[in-house]
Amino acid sequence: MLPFARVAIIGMGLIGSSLARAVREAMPTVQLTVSDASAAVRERVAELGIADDVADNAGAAVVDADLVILCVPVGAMAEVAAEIGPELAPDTVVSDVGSVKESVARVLGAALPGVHVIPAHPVAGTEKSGPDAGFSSLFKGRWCIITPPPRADEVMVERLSEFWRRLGSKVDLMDAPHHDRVLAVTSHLPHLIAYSIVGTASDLEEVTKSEVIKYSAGGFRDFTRIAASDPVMWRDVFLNNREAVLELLGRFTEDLVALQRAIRWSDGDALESLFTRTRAIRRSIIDEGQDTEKPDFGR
């Protein structure tokens, strides 16, 4: 039996369009309705044929849906929730895919009283965006973290968990504040550092842009891949997870000063100790199956 029979996806960027494709592949009998704020995107999604219906607005898309997934920037959650609220059927589950959970749970909970709001975060993605960037295997073998609010309906939580498992995801449950702290370490701070490094490189007057591009070996090249991510999405992530990001940024700044001191004073032992410890982290990520030693993984 399918966990949900009628699914609505709001927002058809990379994640939303990948989700539509994955649902089509894994659960082909699900009635799938999608929408996007952009008329051009809606037209393209209709051309791609990845949904049963492309609605003109979010409110129309969620009529009769038993699962609604919001694939919009975190900053747009309140506006979308206000639009869909009057159209939601009883016992509908409303979820999302954002990488910040505490603020999303608060906003959706306030805007949709009486609705089963169960935030989620599939930890998957690329630097690409738009409906053409999506692909059905994006979530396979990746974690989806579900952050049920206190007193959430356990049956609904399990139905949402089974939905993600059918798409090939591994599911974990976590409270929203802890999720935001974990993701600040594993995703938000690395993105902030990538944006900063790429910005610094572009501002160096004595190094031309052509040289930066020409001689960008793996290190800088990989930073540019991260820094090419959707700017609106990441603006909202940092603004909505500011406490955890600022806390970790302070810790990172302290560690960076210590590293600077070791280089200045030629403390080779301190440098080697750090590099050895961090190398082991890389091995653990590969052993966990979240990356591979193959070159250019995921590109």
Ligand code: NAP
Contents of the next structure:
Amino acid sequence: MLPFARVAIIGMGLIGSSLARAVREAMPTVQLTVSDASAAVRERVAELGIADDVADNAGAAVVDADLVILCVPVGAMAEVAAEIGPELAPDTVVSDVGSVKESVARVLGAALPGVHVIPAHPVAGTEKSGPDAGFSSLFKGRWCIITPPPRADEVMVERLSEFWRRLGSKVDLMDAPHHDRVLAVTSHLPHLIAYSIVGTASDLEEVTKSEVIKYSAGGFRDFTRIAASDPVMWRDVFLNNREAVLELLGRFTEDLVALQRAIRWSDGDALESLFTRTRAIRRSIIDEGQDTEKPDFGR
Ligand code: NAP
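Requested next: the structure of the form predicted together with the named molecule (the form predicted alone having been shown above).
Now the full complex is given, and it begins with the chain already shown.
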């Protein structure tokens, strides 16, 4: 039996449209209704034919749904929750895909009292945005972290887990603050570093003329891919995971200064020992199936 029969997706960008395509493929009998704040996106989604119905607004999309998934930027969750609250049927599960979990759980919990709010985060994505960027296999073989609030209904948590497993994801349960600390290391800090390096290089462009772009293969190019990620989404990630990111940034700054010292004092052993350790981490990521050995030309 399907875990949910009538699913509503609010926000049809990269993640929402990928989810719609994946649901269509894995659970074709699910009645899928979607919506987006942007009329142009709604029109495009209707053209793409990736949902049964495209509603004009979030409230209209969730009527009768037994699962609602919010796929909007983290900073827009409160606004959408206020729109859908009055329209939700009893026992509907409201979930989301936001990259930060503690603040989203708080906002949704406050806006939707008495509703089964079970936040989640599929750890899968690209640097692209919008409904044309989505694809059905995005979640296959990737982790989806579900962060049930303390008194969440276990049956509903299991149904949501089964929903993600049907899309090909591996599911882990975690509390929201722990999720935010883990993701600060694996995703948020790397993005911040990429934004910073690419910003520095563009400031130096004056000096280097177009050489930064011309010789970008030397490592810079991989940072530019990450730094091309959606500005609104990432603004909201940093505003909503402030403590964990700031704490980690302190550690990172110290480690960077240690590297600075090693270079200044020609401490080759320190450099080589760190680079050997980091190479082993890359190998274990490949061994775990989280990336491939393929050369990364803009993947
Ligand atoms: P996206 O491609 O920019 O899509 C977001 C969509 O939501 C846009 O179409 C946007 O419309 C719409 N939207 C914004 N505010 C809205 C509102 N109040 N009501 C209805 N629709 C609204 O972004 P995305 O990459 O799919 O990210 C969506 C969520 O997934 C974010 O919470 C993000 O943290 C999370 N996530 C992203 C990734 C990733 O790699 N991209 C991975 C995992 C999770 P407009 O264009 O008009 O603003």
